[in-house]
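A lone chain, given as C-alpha cells: the form predicted alone.
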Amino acid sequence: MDKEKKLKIGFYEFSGCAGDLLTIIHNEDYLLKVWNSAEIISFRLATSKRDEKANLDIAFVEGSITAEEQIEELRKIREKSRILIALGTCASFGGLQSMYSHLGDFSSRFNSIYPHKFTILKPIESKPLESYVKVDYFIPGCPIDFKLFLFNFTRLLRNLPVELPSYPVCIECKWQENNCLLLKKIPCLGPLTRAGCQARCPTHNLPCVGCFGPYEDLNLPSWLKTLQENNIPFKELEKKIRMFFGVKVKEILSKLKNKK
C-alpha cells in the first residue's frame, strides 16, 4: 500500500487492564508488519508520538467507560473517527467492571468499597463504548486473540467489514475433538459464548468462563436445563454469566429467572 494511500488509525484505551493492546504489541513477529500498513496516528503503549488533532479512518478503542470525563473523551475520539471499534470485551459489554450493573444503587455499593471521596475523577456506573456513541464494529476478549484481530485489521485495510465467529465456543470445542464438559456436569459457559479463542479454557479441561462476551443465539434453555439436572445452584450460575458478559447480564438474567 502506497504511503499516501495508508489508512490513518489510532490505538485508546480507557478502563481496563489494557490487555487487548498488549496483545497487539507482544506479538513482535506481526508488529512491525501492522505498523508499516497504516499510518499510525496514536498508540500510547507503543510510541510516545502522537497527532491527537488528526483525522482518524479507524480508531481501536479498549476500555470500559467508569468515569465521567472519559464519555467527553470518547465522544472526542468518535468524531475525528470514520470508523470505530470497541476493542475487547470491556469496551464491547463493560467487562469486569459492569458484572454487578443492575444490581442495586451504583453510589451505594461503590461507596461501600470506597468511602473517601474521589476528586480526581467522577467514577460512573461502568458501561460499554456503545452506552455513548456509535460503535461501528466491535471485536471481543479478555484479552482479545491477536489472530482474529490480525484478519479483521487487513479487512479494514481493504474497507471490509469486521466479521466475527458467527457460531458459540461449542464448536470449536468439536474441532478440537474435546470432550464435552457439561456431560461430566462441569458448569461451562460454552453454549453461551461467542467463539474465537480457539476454545482456549475447554481445551485445557478448563470450563469456558464467557470472555468473549455473549453468543447472540445462545441457546440458553438447554443449558439451563442440563445444569439444573445436575443440581446447580442458580446462584452459582448467575455468577458465572455475571463474570464477563457486562450490561447483557440483565437481559441474559430474566430469561434465566423466567426459566427457573
Second form
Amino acid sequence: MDKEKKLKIGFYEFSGCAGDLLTIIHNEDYLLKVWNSAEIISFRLATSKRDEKANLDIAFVEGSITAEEQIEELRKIREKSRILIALGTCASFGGLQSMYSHLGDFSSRFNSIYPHKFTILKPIESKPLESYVKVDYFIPGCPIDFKLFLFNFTRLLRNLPVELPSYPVCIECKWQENNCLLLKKIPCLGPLTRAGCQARCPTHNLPCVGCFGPYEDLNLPSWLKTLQENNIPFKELEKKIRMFFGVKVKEILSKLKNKK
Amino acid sequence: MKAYKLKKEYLKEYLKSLEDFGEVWGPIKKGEIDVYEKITDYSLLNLNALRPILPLKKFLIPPKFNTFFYTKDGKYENALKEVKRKIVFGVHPCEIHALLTLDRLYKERYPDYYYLTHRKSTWIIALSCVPDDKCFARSLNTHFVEEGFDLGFTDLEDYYLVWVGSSEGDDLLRHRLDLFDEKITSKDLNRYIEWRKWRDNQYQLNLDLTAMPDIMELSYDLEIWNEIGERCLSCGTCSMICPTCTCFNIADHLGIDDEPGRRERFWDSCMLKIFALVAGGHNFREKRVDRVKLWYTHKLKAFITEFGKPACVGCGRCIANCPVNINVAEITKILKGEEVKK
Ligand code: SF4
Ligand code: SF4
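For comparison with the form predicted alone, produce the structure of the form predicted in complex with its partner chain.
Then the entire complex follows, led off by the chain already shown.
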C-alpha cells in the first residue's frame, strides 16, 4: 500500500487496565506490521508522538467511562472518527467496574469506598462507550485476543466489517478436547459467553468466567436450571454473570423475569 | 480376510515398531475422558477407552485448518500438500461405521480434496470393545465391522485375533511378522465366535428404532419438542463430538503487511443461531427448538431417506457430553412416549 492510502488510526484508553492495548504492544512480532500498515495517529502507550487534531478513519477505544470529563473526551474522539470501535470488555459492556451497578445509588457506594473528597475527576457510574456515543463495532475480551484483533484489524484495513465468532466458548472448548465442567455441575459460563479466547480457562480446568461478554443466543434459563437443580443458589450464579456482562446483565435478566 | 494371532505382551512392541510407517496415535486418558493422541509413551495407551471425546473425524477434517494461502499479487498456494501418515490404534466398530459415512459424504458425490488428503494418510487399526451403559451400537447394527480398517484386533483375553482389512494392513502386519502367529485353529475360531456372542449381549442400552423416520415425521409438532428446545443451551457441543457431524465454515484471514492471507476451515454447527441465516436477513431456524428438531431429524430420519441408514452410529458421545442431557437415547424415548428421567 502506498503511503497516501494508509488509513489513519488512533488508539485511546479510558478506565480499564490497559490490557487490550498492551495485548497489541506485547505481540512484538506483529507490532511493526501493525505500524507499517496504517498511519498511527495516536497510541499513548506506545509513542509520545501524536496528532490530536487529525481526523481518523478508525478509533480503537479501550476502557469504560467512569468520570464526567471522559464523556467529553470520548465525544471528541467520536466526532473526528469515521469508525469507532469498542476494544475490550470494559469499553463494550462496562467491565468489572460496573459489576455492582445494580446495588443502589452510585454516590453512596462510591463514598463508602472513598470517604475523602475526590478532586481529580468527577466520578460517575461505569458505563460502556455505547452509553454515550455511537459505537460501530465491538471487539470484546478481557483482555482481547490478539488473533481475533488481528483478524479484524486486517479486515478494517480493507473496509470490511468486524466479524466476531458467532458461537459460544463451548465450541472452542470441544476443539481443545476438554471434558465439560457443567457435567460436573461446576458453573462454567462457556455456553453463555462469546468465543474468541480458545477456551483458555476450561482448557486449564477452570470454569469460564465470561470475560468475552455475552453470546447473543445464550440460554440463561436452562443454564440456571441445570445448576440450580444441583443446589447452586441463584444469587451465586447471578454474581458470576454480573462479573463481566456489565450493562448487558439487565437486559438478559429482564428476559428471565418476562419468562417467569 | 486373513487372520493372525498376536500375543498381548507383544502389543506395545508391535505398535512402537509401526512408527517406521508414521506417527502412532491412540486413546490416552485425560482426566475422566479419553483423547486420541500421538503416542510416545506406550504405557499410557488406554486399551479400555470407549469414546475419545473427539472422534476420528478430527484426523480427516480437523477442527480448524488452513486450506490455502494467497498473496496480494494474486498468487495462491495450497496449504495442505501432504499430511504426515498417522496410524490410529484402538478404533471401535461404531466409529468405523461413522468413518464409512464420512467417506460417502466427502469421497463420493463431491470429492473433497482436504478430506481425501487426510484420509489417505490415516490408517486404521480397529480394536474390539465391550459396551458400557451409553453404547447402543447394536440397536443401529454398527456394533461390528467388516470393512473400513487396515488391521482389526479382537481381544480374546491372552491374545488378539488380528484381521487384515487392506493391503496397507498387510504391510503393517508383515513389518513384524515375527511377532504374529499364522496358525489359527478351530479352537481359536470357536473362541472368537463365543466371544462375539457374549459381547453382543453386553449392550445395556437397547433402543428400538423401528419406524423411527415415521415417528420423527409424525411427532414433528409435538409440544414436547418445545420443552427440549427450551432446555438446549445451543452450545454446539453435540455437533463437535458427534462422529457423523461434518458441517464446516470458512473464514479468510487477510494478511497484514507482507504476510500472505490464508483461508481457514473450521467446524460449524446447525445448533448455532447463525447457521441458517441467509443474505437478506432471513433465518430458517431462528428458534432453538427448530434447530434441535433439525439435528435429530438429520440423525434419525433425513439421512435414512438419503443414504438408507441413520447418521447415528450409537457411539454414546451425545449421552456422555451434552450438559443438559439431550441425546439420541433421550429423544427416541421421548418421542416414543417412554418414561425418561428429567
Ligand atoms: S467446560 Fe464450559 S466452555 Fe467447555 S463445554 Fe462445558 S460449559 Fe462449555
Ligand atoms: S447422535 Fe450421539 S450416539 Fe449417535 S453418532 Fe452422534 S454422538 Fe454418537
